[in-house]
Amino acid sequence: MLRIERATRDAIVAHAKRDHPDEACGIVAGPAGSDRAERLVEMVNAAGSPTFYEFDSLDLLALYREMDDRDEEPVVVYHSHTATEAYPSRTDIGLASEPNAHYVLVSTREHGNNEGPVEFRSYRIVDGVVTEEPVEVVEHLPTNTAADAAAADETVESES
């Protein structure tokens, strides 16, 4: 399940809604092995495409080089479709490299960049599998992860 703020949340839809008629491309960070998505980073398409979305390639390094310096990983790959719907293509399905990220997709197919609600959906793609998964949508992401809870055990063990 992917559990996002509905800051994050409407943010993401605010750009795919932007962007329209292009396809609008993004990634939510987190800390590494959290699977916290905390940190919303737009990208730019690079291929000003409706049907397709490619991240810059300069853009893309730049930001695994900031994550990696910040002990970051991509929790949520984000795009939208402006004509179909909220489902991975092929060549989506062929670009997923990030086993352990939501893959949320948006669909702004029937308002466009008007107002109007859109498709919001994640899924995990594993191995060229599509799995759909829940959204969550929170007004804050708990702050007792379990990285938290470990570290809380460890003070407790150590004061006794």
The other form holds:
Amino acid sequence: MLRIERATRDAIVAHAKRDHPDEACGIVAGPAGSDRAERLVEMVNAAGSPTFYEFDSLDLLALYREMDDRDEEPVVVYHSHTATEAYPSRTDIGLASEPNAHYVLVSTREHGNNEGPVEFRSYRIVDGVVTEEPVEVVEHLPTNTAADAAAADETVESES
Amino acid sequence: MAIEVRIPTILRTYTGGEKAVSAEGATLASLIDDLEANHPGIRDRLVESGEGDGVDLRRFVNVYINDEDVRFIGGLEAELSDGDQVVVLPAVAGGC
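Return the structure block for the form predicted in complex with the partner chain; the form predicted alone was the one displayed.
Time for the whole complex; same chain goes first.
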């Protein structure tokens, strides 16, 4: 299951609508191993195409360096389809290279740049196998209990 | 001559889970041969048959030497020096 904050979901949808009819793309980073979609990073579609997306190679390097420095990983990799359904294409499946990521597909085919609902679906893509998963939209991600516990421990220690 | 090579998640099955390995080579092509010697199978994930008898870097694999995309500095013939850092990143790409 993908759990995502409403604000993040809405920002991805807004990005897709803004870039329509070209495909929009980006990631949501989160602490490595946490599966928490915390930090949205909109990327430029270097292909500038209605049928293809690709992160610019130097943007890609900068993004991964930044995530490395912050001990993050791409929790969500998203892109839009602008004339077809929000389902991974053969190309999407062949090029999927983050086995731990949630691949989010948004389709703007119904309303384009205009107001209106869009399909927002999430998949795992591992070794060429696509598995759709439920999307839970929440107002706020649950508190990071492990980090809280660690912080609480520190507080106790400093008081003793 | 030791060169650090950063390995992306999807290729760490070839490096026993290591995020970075050390390799040697005066060019990217020879570095990849050296990687293959120690991590069999990885070469085929990086290069493919090109024109004639040659090989090319796979279209959707990005390789950087000291933050430069090797496509702009000679591709597989790009030269390496001791202490250089090589980063391998699969393209993030797709299409309908």
